[in-house]
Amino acid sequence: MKEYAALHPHFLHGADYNPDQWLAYPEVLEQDPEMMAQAHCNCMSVGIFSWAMLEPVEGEYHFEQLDRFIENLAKKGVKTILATPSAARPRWMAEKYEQVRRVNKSGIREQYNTRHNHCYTSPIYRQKTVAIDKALAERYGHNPNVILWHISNEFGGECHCELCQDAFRQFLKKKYNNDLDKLNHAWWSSFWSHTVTDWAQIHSPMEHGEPDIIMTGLYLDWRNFVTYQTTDFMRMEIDAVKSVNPHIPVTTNLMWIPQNVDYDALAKYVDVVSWDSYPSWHEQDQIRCAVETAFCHNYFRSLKHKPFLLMESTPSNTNWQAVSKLKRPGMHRLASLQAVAHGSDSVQYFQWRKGRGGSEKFHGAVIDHNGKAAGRVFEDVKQVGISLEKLDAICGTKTNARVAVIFDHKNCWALSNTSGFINADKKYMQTCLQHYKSFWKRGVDVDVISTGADLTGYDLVVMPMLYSMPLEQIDRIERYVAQGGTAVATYATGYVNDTDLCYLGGFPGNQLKDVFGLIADEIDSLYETDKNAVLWDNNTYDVVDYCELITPTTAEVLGAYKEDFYAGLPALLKNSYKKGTAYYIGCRDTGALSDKLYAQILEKLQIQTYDLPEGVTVTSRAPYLFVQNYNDYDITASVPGCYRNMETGEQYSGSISLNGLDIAVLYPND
């Protein structure tokens, strides 16, 4: 039985549809719905950048064309995901109302350009956005063919205008209870005599002003403000469309992580999370690409702990990556069902049809410039549509993960902008992916969560390089381990609080020293030419980038450094804390050491693993299994139990053979 009420009774399969670009080609608009049906598409995202068509003159709304688009799609059984058009305002607005245009980090107000170049604070822009959103809701809010509101598009960016500066100061006054002493302490502004004596002295980090890395407290609060203002703008749009009919769900499409907006904040206010996935398949290290994409899918699924939507992907190639590589045979189906395997209830594309002009005219699409429902890409899309129809029973099911890896935007910002360690690249994301891969390669389902997430229900929580930890997070980790949980932390854990103030009394901060039974005295950053290793259980494991010098208090030493003046000092430790266990990896290994540690922990916790060939993984949406082969060659994988293939009906017992770039969806054969 499905564990939650699905957005739609079937997997959504469709694309971004931009019929307003084809108004001069009525034959195209007539052909499109028929070809969508042939491609087994059942939904289209419409109106994302259509503001100029909908309101060509200020205050004059023209919905006749949009009426026709939605009606024509419905005739072929294609539902509409209707977007609010705020991501690309019309030119007339930018010319008439200067304040809607952003001021960049150089302090220059931008001219009309690209998209996402509006000020979220501007009262005029907010007024115009609410007006058109309500007009759309009043016209389509009860249309049975509109199944989802798509709020704006890929929220992001920032504005440094005076309106935003004033709003930033008000944000800070509220956060610090109108107390400049509290703000000065949080920012440690006595450094270099940066003490703030009047709220009017505060300005956003700008190119000709305060650099990001000098006052990281200021920078972090600016990032928090930008997140707040972006979220507030999005909530304004949600309120506008839901004021007419609160029962149509809303989403907004997020992007590849990490970002400069904290997606945890945005996710709280949408009914379903969606995101745009554009991996660089067929690079030299395709396994890395598969791991990174899986990590991102898990992150977006974990934001609400229920299925998400793959809102954009490419059926062939992009036009903006460094190399516009075509997907090889099999990859489109594998990549699409990878998203489903990790919790997506949709496979959708950018774009339905390639435009004749503009910067995205060579971006991949279901329909190419030849205008035909034929060819390799169209057939790939069609086959995915057929596959989704056969997998319909999976739609709405959840993933039940016993392992969590913490990835946090605020930690990423703090670590990236701190002056110290290896300044060229702290390698936070790479570290998260390295630890995640140990579970991916064994077919272990993982939630990717933030520092504020509830840890209840997880047997194992992994915290790679969690440098910034607010006090409430430290408390949460302490309670989790004390009550019987297993935690793994690495070097650079718990060094600072949420405004980048170092914890006093040694690292990791506060009671984490007791949880892990140690004090991290110093951290050594290694040159690329430096060599070190850890000796553990009669084996040697290479170490790169970082080595912490650790004094154990109650922790048991498992492994020690082999080289340098700290040879023999602890590098890998285990501590029993109340009812739980905490492990600490004091160095950045190349993967082998942490991989062996996780193998032992998983066995101890009796979490099911699979013995899989390199480049192969298993993902579960209970009770369904997705066996995936990211190699270009055929493999045979051990999958204990008896299963049948949901698409072909083929029976399996104990093992399965897959072609290169192939995926099989299995159901227990009772």
Second form
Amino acid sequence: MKEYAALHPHFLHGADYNPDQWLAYPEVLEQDPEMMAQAHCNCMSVGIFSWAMLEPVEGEYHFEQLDRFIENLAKKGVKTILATPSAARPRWMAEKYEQVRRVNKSGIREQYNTRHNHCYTSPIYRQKTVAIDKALAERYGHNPNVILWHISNEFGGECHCELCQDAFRQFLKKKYNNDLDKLNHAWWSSFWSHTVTDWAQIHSPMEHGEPDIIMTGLYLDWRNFVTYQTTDFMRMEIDAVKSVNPHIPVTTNLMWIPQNVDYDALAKYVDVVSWDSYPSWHEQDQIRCAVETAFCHNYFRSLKHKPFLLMESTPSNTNWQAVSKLKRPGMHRLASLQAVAHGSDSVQYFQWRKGRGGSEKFHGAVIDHNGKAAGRVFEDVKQVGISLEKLDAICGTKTNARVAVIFDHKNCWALSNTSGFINADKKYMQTCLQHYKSFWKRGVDVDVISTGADLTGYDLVVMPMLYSMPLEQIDRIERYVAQGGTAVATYATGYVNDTDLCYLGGFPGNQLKDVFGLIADEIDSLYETDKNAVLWDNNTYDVVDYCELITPTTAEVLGAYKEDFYAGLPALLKNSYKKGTAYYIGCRDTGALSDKLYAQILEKLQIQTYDLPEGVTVTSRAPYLFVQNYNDYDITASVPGCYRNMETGEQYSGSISLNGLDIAVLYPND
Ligand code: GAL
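Having seen the form predicted on its own, I'd like the form predicted in complex with beta-D-galactopyranose (GAL) now, please.
First the chain shown before, then all remaining chains and molecules of the complex.
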């Protein structure tokens, strides 16, 4: 299998294209490809929701229209990302075969509606999907204008039908080696007499059944099953299209994190990761939005440690967020090149053209209802296309980050559903973002990796609130620090294993106590009105939400609590463990304490940092530097070295001025 970049060594620029909605408007279909070329678009995602056109009657395939769409695009130099249509099934199928419709958490089988809501277990749905996928592959699998398979759309959700319940039981039998004692132990089911004595007694967590938060072992295994079943369905589709020609790469478009499916599992089987990014730009905290989007880009890049594709983004507004805000001048270019800076090899949109009807007719698009290849949004899109054409040299290049932050879906599920701490919101994602921001604002590249990832090669690994850790992960962290790595952990780290059973003998579990040189005896949760602080190096840092009461064994105490009955006890610790160093932040700070700690660690590890104004960052995709200003106002940033602006040719030495919401792509001028 060739890398897709080898098949098409240019940045992709284009959109979801739905010509099947415009069959009654031949003039529109005729104009579209020409307008795409004018917008400097070179690629369209086609056929995502076209099943009703492709198979209007069971077993009768009609590909003539699709043939025409692909050919007309090709005539204007526009390639096709061809979708399998399984994300929305035709009405006839849902009416004829009840089992393809999902049973929801209340136990009710849904009527035909919307999309993304079929049963991944249903043998009939699987059979129909494979049949149409194979037919598509046979027809287009050797078409040089088809450069990538887009498998389904935004896999997710869950079904609670009897077929899924049976499949769940089979999954558990395999996982627990047919041994109910093992399952009962993993789920601690003697609690409230929940012991399972027959596999048939097991049901998915449902509204009128077991809630998610009572037997977290059951809940977590259900999430694992849903991930497994979703991945299995996706693999079936991949096999179907690859059975004809294994050389066309595959992707599936993922979504904003966190999700209820573990994307790690899905990513293993696609050739290139892609995702759909819809930040709420221009909301009050624009910088938070920039940080969160950067974090997500890095997560998707790190899934395969190679470039990803931005498969969807809006050229202007969305229509489903609370407020359908237009992108302000500059924002489109800034957000699009932000993705490129973080490792994307594409800027794709939803959608090429606004539909006349349906719920997405007011969603941003390259072509509005006026039908013109002109106007503010069109020009913004065109300019991004022109910029991408100049960036070909970095298409396909990888980023080598020295720092990793661990964000893990399984940990997220466990933490969110375990009863305790602050139940209203454990703020896991927020905590990860707070720690990540210290690197973002200094222009330090970070991989966002999951618990199972290999840690070799990183100088620093940060694990915010890594509450749930399988034994293998504990071993991996131990080895990483023992061999010379630097790790930073926080309160609530290593409390439980992968089925939410607490580690015995003190937290953090097993060897982590030695790695960090401490025992976290208790954790105090704070009301919003509670106040505490940490005294470190003669400075005071505010503390919110959580304070652990820690007994050091070998760790050196750097900072201590100022208030409450634990005033004077350690809050910030550092431990030398074999060849490495492990830091432990025992409380949730408001950002200042961890930020200072990271500044010191980065200096010690000699990782290059930039001293930038608030809301400004520098991202490197060698040899280019992307300097980004997320403020609405102009700034001057110091960027040591001599550079030339890739687009304007302007030269800089030591500093650069940027307008509000602007981005400059610089290359070294030596
Ligand atoms: C995505 C979806 C697209 C479109 C878009 C609107 O999540 O894949 O089909 O609905 O949202 O923002």
